[in-house]
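In structure tokens, one chain follows: the form predicted alone.
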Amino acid sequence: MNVHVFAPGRVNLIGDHTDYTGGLVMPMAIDRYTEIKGTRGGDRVRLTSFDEPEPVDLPLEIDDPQHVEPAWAKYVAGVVAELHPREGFTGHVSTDIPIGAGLSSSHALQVAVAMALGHRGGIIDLAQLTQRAENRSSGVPTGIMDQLTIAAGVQGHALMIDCGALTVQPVPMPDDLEVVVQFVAHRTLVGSAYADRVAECAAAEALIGPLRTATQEQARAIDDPVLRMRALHVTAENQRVREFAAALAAGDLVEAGRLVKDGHESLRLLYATSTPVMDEAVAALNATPGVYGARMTGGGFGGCVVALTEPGVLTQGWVVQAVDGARVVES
């Protein structure tokens, strides 16, 4: 059977480092794609890529995807290990999602691989499976935002996702708003302090309960200064997501921009996931006439910044559109 899979990247507008505590996020799937073309069948998974010199050649039974070679094969192996496909696949991968920019190129690959290998569950099951695959293949305890956004994208809409209840509410993007992504610095979450942040949130939850429902007052009562800062960010960021959705619905782009700016400051001061070069890029954007607000986006420690602007204001970066989620064509 011939298969052609399209899996979009994603950009997060607001709600960073809240998904792994079951909080709220507001991303959108974007019009940059990872594609896989090939044929289903056989007893191995074989993939080549324009971007990688070494191919992937894997059996259908994998116990330890984290130590597969070459490096990009780990992400494929994680999906194979979780999906247990009944038949293999031979094909080719191409992408125009910048690799290492924080726009979910690895998650798009994993969603695409799962669909190429015949995943038949619903959107939530696809997101959960590829989240497990990511965690196993990278060793980083990431949340479900990226996978669910890639699977559930809606054209012309951002998605307000409750990562605890696993509900997705499409929010229309205003016609007079442009979303621009600028690459700042290459990054990888492997070896970063991402896992430390997950552990710090878990330690805060041991003191005050789930951060998805905790209040700012509860967060302020934490004695440990680091845990207090992490909890203050998460509880405030969840509220910012709600307010951001309301601002978009009301067409109040100035308020939406203010919330975006506040979110970046929280990531910088309370969560320590930004960097000086990211802060400089954000400050320059926020000082540009016609920019409502800008912030780092994604896991942090580098990657991209995202700006909400009047149309045509910025000449550098990628203007991205909200698109539908991953799809597969079989023939």
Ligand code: GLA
Given for the second form:
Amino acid sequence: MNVHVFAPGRVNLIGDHTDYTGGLVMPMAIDRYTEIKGTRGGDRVRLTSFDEPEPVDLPLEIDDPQHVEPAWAKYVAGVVAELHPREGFTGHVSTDIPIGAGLSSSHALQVAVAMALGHRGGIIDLAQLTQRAENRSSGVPTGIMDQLTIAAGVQGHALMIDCGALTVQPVPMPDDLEVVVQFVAHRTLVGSAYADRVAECAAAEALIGPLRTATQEQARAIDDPVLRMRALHVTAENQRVREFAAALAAGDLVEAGRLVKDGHESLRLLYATSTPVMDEAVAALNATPGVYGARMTGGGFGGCVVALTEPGVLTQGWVVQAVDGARVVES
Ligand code: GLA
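Output block for the form predicted together with the named molecule, input the form predicted alone:
Following is the full complex, with the preceding chain placed first.
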């Protein structure tokens, strides 16, 4: 069977570092895609890529996806290890999602591989499977936001995702709002403080219960200053996502921009996932006439910043559109 898969990248508008405590996020799938074209059959998974000198060649049974070669094969191996496909695949990968820039190029690859290998569950199952695959491939305990966005994207809409209930509510993007992504620095979450943040949230939850439902007052009462700051970020960020959705619905783009700016300050000061270069990029954007608000987006420690603007005011960066989630064409 011939298979052609399209999996988009994603940008998060607001709600960062909330997904792994079951909180709220507001990303959108973007008009940049990883594609896989090929044929199902055989008992190996063989993939070539324009962006990688070495091909992937894997068996259908894999125990340890983290230690396969070449490096990009581990993402494929994670999916194979979770999916246990009945048959193999031979094909080619191409992408126009910038790789390693924090726009979910690796998650798009994993969702695309799962679909190429014949994943048959629904969207939530696909997101959960590829999240487990990602965690096993990278060893980093990342949340479900990226995979769910790539799987569930809706054209012209951001997605308000409740990462605890796993519900996805499409929120229309106003026509007079432009989303611009600027690349700041390559990054990987492997070896970053991402896993520390997950552990700090777990430690805060041991004190005040699930951050998903905790109040700002409860967060403020934590004695340990680091855990207090982390909990304050998460509880306030969940609230910002709700207010952002309301601002978009009301067409109040100034208010939406204010929330985005506050979100960046919280990630910078309370959550410590920004970097000085990202702060500079955000400050320059926020000082530009016609920009409602800008912030770092995604895991941080490098990656991209995102700006919400009046149409046509920025000359640098990628103007991105909200698109539908991943799809497969079989023939
Ligand atoms: C990365 C992770 C996501 C999420 C963000 C931060 O993109 O893959 O699960 O935690 O960081 O919001």
